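First comes one chain, alone, set out as structure tokens in the form predicted on its own.
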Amino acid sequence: MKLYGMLDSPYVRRVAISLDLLGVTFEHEPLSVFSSFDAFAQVNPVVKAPTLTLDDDTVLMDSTLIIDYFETLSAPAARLLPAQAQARSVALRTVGLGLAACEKAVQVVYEHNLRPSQKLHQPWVERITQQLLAACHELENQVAKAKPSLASEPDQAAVTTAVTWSFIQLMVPDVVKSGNFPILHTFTDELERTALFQRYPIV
């Protein structure tokens, strides 16, 4: 099997991540969605990162869809995710949040590094970048809340917030400031020092 996509995507980090927890063997295959994007449309003409293709070529894409399918595949005792209800449902509110982030702060990278200066709407930029606070907001209050042990290994909804965090603090810290969120940049900075995380680098 092989995972495609540069691991300064969010979306690719988070799936290498997992599947490495879910202790699933695959390649990785840097291409860029931008550098790469004839090579990377002869593996999946959407060019879509992360892609994921399996033993028997079937090309999987969308991160949460790439992990929920090795999930299945995983004995339950080694789930990322809880399997009792209001567990799952906290993981899954902090899982949420995170992907918000994320996609909030792709928005904002776009905005300002592909889109003209002179057809950027400020209106729109302002918008998305309440959005991606509030998400940070709500994401370092659930962390507070849950209190999550790194003496195990982290499950999905600690690998999604570290991987955002520090996708953010790489591509927006000026819009995103760490002083702001002490409890994500504490929580993210021990599980980047993991042996796990090491192995991805977002950078």
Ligand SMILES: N[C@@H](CCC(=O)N[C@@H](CS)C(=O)NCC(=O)O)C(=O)O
Contents of the next structure:
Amino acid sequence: MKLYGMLDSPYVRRVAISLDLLGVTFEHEPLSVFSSFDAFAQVNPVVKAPTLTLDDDTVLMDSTLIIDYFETLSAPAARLLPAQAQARSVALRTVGLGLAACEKAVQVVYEHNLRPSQKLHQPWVERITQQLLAACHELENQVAKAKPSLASEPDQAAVTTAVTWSFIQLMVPDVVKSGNFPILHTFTDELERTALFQRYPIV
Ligand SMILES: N[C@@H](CCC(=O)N[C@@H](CS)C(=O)NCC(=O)O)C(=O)O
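Would you generate the structure of this protein in the form predicted together with this ligand, following the form predicted on its own above?
Up next: the whole complex, starting with the chain shown before.
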């Protein structure tokens, strides 16, 4: 089983950390969807990171779907999302906010790094920046209220929150200022110090 994609992708990183937590053994191939487009296309013609190839050569993509597959294979007690409906809705809201924040941060990065500056569409930049900041504020409030598990075995809400925040601070620290999000900062700092997170460094 092989996980393709760079760990500076929050989607790849949340899969790697989740699989580790679930006790799944996998190989990691840090292939870039940009600098190794052709090599990536040999594995998955859609060129999306993360891509995960199963032992029977099935090619999976999309972090949530990959994690879902391995959650299904795991014993209920080992799963990273709670089974109980109310606790699950809280965790899913946290994960949803994290993923939305990642998506908007990726759009901001692509807008500035991939599009020629004379073709930048300012109203779109403003829209995605507003959405990114809204997702971060909602996530800050959500983590304050819901306190995803920070124990030695973090849950999916905790993993996605910390991976999201580290990615945002790496890629768009001038847009999302750390000082305005003290809870996310402290929460992530704690998880980034763990051996688990350090096995999958963002850079
Ligand atoms: N919803 C997807 C998003 C994955 C995604 O957009 N990954 C980026 C890398 S961070 C990618 O593949 N970019 C190349 C592209 O979209 O063409 C997931 O959760 O896996």
